[in-house]
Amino acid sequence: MQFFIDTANLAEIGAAHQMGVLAGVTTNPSLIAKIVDDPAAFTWQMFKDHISQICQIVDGPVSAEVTALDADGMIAEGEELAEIAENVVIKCPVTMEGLKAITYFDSQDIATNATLVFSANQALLAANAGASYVSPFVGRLDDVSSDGMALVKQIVTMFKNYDYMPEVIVASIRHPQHVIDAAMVGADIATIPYSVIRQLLSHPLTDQGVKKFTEDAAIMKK
């Protein structure tokens, strides 16, 4: 299973990239809003420039989300985003208009990420429309007392049954157990906030071991 980072923060992306485990990046308007002083003043050009900066750090897929609600608007935005770099993936919501846009992008060999997937039916529709990636949101489902990981398992099984092409990106990950569960059910990718990536590394026995080794090495060097 590959690791993507779910953020628009350049410092976090750079830090994860230096670890050598980062295969890609996912962003969305909410993540962009977190990193700017005045979201209302954040222009379309500023957004494209920011995606370009991310692509200069990461060679793997970088998902950039369209914000238009109609297919024509999504297509226009997506074509502009696709021109930024070869590794840009156009992120479209699984709506009727979003599926129209995904179908168009597939005909133009432009990679897409079908986002805001909350049901197996939505995943199947996205796959048939030609999506490159499908992103079920496990954390948001858990928040409303649904089983987000059960949905991921359904999608993975269905895609294997019919040899569907999209890779499954487990999104809206809230904690390390989500990552383990995603790997256990066979998801292709987990897109993870930087804070959770750091938690994956953390273990008290590792900390104790490093401390003990450091102390013993200091004694031997005297």
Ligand code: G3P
Given for the second form:
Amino acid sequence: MQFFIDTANLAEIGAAHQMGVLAGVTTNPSLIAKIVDDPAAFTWQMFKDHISQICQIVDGPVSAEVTALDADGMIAEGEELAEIAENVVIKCPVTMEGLKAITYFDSQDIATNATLVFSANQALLAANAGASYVSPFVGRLDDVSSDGMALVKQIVTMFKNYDYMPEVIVASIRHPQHVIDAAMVGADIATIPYSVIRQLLSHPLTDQGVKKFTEDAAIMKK
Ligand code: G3P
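Switch from the form predicted alone, shown above, to the form predicted in complex with the named molecule and output its structure.
Everything in the complex follows now, all chains and molecules, and the chain you saw is the first one.
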């Protein structure tokens, strides 16, 4: 299972990249809003520049989300975003209009990430429209007492049954157990907030071990 980072924060992307674990990046408008100092002054060009900066750090797929609600608007935005770099993936919601846009992008060989997937049928529709990735949101399903990871398992199984092509990105990950569960059910990718990537690494016995080895190594004269 590959690791993507779910953030628009350049420092976090750079840090995860330096760890050597980063295969891609996912962003969304809410994540962009978090890194913008002055939303009133934030322009479409600034958004594109930011996506470009991410693409300079990471070679793998970088999802940039369209914000128009109609297919024509999504296509216009997505075409501009796709010109930023070869690794930009156009993120579209699984709405009627989003599926139309995904179908168009597929015809142009532009990669897409079908986002806001909350049901197996939405994932099937996105696959048939030609999405390159589908993103079930596990945390938000867990939040409403649905089993987010059961949905991921369904999608992975269905795609295997029929040789559907989209890769499954487990999104809305909230804690390290989500990451393990995603790998256990065979998801292709987990897109993980930086705070959770840090948690994956952390273990008190590792810290204790490093401390003790450092103390014992101090007996050696250089
Ligand atoms: O990739 C989607 C993700 O950013 C949503 O996460 O925590 O807002 O549900 P969350």
